[in-house]
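There is one chain below, alone, in structure tokens, taken in the form predicted alone.
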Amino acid sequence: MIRIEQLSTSRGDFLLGPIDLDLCKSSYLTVLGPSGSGKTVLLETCMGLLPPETGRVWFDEVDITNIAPEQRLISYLPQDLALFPHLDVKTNILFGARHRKLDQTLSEKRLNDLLDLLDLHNLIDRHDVTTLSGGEKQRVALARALLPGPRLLFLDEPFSALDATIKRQLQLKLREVNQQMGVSILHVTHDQEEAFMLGEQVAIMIDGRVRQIGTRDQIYYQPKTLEVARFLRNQNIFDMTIEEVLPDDSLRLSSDISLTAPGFAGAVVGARIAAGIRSEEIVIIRPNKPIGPELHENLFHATVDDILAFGGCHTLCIRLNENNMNLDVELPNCAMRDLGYEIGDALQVCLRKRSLWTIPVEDSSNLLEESHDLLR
């Protein structure tokens, strides 16, 4: 569908790229990154609003790098929506189709289909778009972007200003649009939950570069660099040394604690690596319960130092008894109510081998200090 090859450009002092990305037909790619990472610059360069300094953009094997934006058959939903306040709802939705001189009968049919898909029947006769709620404006703007029948839709932080309930409703509508209309979607966001819920593939962009791209599970559970791991809020990161490469290619690691972890290509004894585990992946061993085979390794006794309550979960801030190392353990509220932990309680935890990730480290920086700085 669309292929981006070694694309780079600049805006002021900011440098984008070089970037390589592929978006297949009818697929959904989310580009996730912090504010200022270059996500909007990437979209604007792909659309032809910014000239690339190097690289090419291909659409269905046709080089569109130097084609005018209006000829690229790409629809765009910007963060500010850009609805026309002097036009009514219906005219706003039809604006792109009329500008592209689509057949009126086809436009009306698509309009009726979108009214059903996006629940717009009660809004189509509204004359003043400024009276619409935030969610209503989003649906109108999305209908306007879809009515010309684009094969590719670009979304730039489309739901950042909406409350959580309306945002979730519209996220589900986007899934329907992708699945029912077959339109390919390139969606940039800084919202990690949104990126993982919607994207069939997720690209992590930091400082103008795509640092990792893969499926949800690959990105979430197997970060390839420390900057990706930290951005994805991996709070339990250990500075380790490889003690032994085991016959099954897993690794015996040592530092303040000893761990058995998955291996990686090129692992050698004596090398320094970062190992980590997500807080929700740490297993609490319940007393007097049998322990399965995969929980026999990486067992530690600990003490609860603090408990943090969030909307749908609790975080236990625990300290390992043998070395005073601090870890975060995330529990859903139902599990927390069942376990009933309080500050000062003793517990046993398992850092399950298959849940650990490992990354080679080439510099001499202090991983633990950097991780703690990220959380301050």
Second form
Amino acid sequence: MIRIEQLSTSRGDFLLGPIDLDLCKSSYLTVLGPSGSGKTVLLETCMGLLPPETGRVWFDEVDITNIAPEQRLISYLPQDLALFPHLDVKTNILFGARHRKLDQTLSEKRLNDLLDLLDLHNLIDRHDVTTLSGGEKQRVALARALLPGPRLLFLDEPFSALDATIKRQLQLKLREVNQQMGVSILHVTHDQEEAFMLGEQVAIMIDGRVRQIGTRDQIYYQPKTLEVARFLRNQNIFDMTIEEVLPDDSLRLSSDISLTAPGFAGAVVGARIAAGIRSEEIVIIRPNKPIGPELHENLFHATVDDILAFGGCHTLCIRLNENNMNLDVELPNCAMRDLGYEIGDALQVCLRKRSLWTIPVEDSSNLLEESHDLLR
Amino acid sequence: MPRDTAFKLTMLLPLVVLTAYFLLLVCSQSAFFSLPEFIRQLGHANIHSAITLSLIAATASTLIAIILAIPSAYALARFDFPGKRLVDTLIDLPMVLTPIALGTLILMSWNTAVGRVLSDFGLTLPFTLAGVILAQFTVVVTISVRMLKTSFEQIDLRQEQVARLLGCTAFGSFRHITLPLARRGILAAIILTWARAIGEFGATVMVAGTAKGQTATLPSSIYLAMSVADLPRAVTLVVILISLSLLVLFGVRKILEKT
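Taking the form predicted alone as the starting point, write out the structure of the form predicted in complex with its partner chain.
Zooming out: every chain and molecule, the one shown earlier first.
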């Protein structure tokens, strides 16, 4: 549907790209990145609000790189919503229909459909849009963006100013819009939970470049670069060397500890790599509890050094007995209550091979310290 | 608390002095003002022509200034272009130049090739309405540009961009979003520009002179009356000018309160 090829532009000192992205029909792509990574600039360039320096934007195989924004048939929901304060709710919603010269009957039908879908019946007669609540404004702005019947919708952090409950309701509405109306969505956000909840595909954008793109699981569990791993809050990163490439392409890794981890193309014995595991993927076992054979691999004795309580989970800061290496283990509150760990308790941890990721390392940075600094 | 009171008094005292000073200026007219004389003066042809000329010239110069200032101010508020800072500074020139000097510059410009071409087309300045309008326009256009630029800058660019993506052309977005959102700023700019134009004296006298019934506006008629010690006429003209100015200032305040 929309294809972005080698797109680059600049705004002041900031350079975007070159970026390649492909969004299929009716799909949902989230672009996840920290503030200042160029997400909005990317959208503005695709929409024709900023001129590209290089590259092309294709919409259904038509080159739209140099055509005016109003001819691109892309709808846009910006972070601040940009409702028109001099127009009432209904005129705001119908603005696109009026200026795209939509048939009256069609726009009335779409209006009614959207009023149903977004629960807007009680708001449609409101005169002053500035008196709407945050969630109401979001729904009106979304209806305004959808009424012209776009095939592509660009969202720029639309829920960043909302409280958690309203945000979740609107996220579910967006999923309905994507699935029921068949609108393809390109959604940029810095909110990891939102990106993984909504995006069928997730692209990680850091410093103006797309660093990795893939399915939710690929991005979450198999980061391809250390930047991506760190941005996605991978706390447990180990600096290791490949000791052996096993017949099943797994790697035997060593440093202060030995690990068996998944392999990757081009892995050679003696190469330095980063291995990591998400804190919620670590299995913890009581010291004397019998365990099945599947947990014997990468099994270590450890001690609880600290316990940090968050809203819905706890993080156990543990130290491996054999080398004093620190690990963070995330446990849901219910599990924590059942297990009842306290500081100083002994336990066993299993870093299952299938939960580990590995990345070749070329620079000489201290991986362990940088990763643990993220949490503490 | 005593410290708060001292602070309030420090701030309020200069305000009281200023208010007293301006009241003194306005009320000092009353010593020379008599209603029968005022009514008698109002029937005088020269006062009629001064009022008419002032109203026509101020309205025309305001209209021209606003028509040129709206796009210029928008361009300054929204676009980046080479020499923008220079243009911005140049437009501010009438703010810092005394109107007399500005009038001199206008007269000199009429001796350039451009001025001569315009003269050949019949656009002469001395002792003409065109001269009065051009002098007023030159002085007031900066006010319009400055006020409108601020007004456009306060409008969220994102609203214009969203309108474009909803099907508006750049002109459509300007017409349907920018202008309605800037309407109060535009109205305030029109009123203040008009108020400044009707009170303009220095540049008008330099460019168009003070021919009675031809180019003598309200301010230049006051000057003429005072120069021949015709106090009743001067007072009448001042009262008219003060009334018009106060009316305009109250109008602006009302508009700004609604913003």
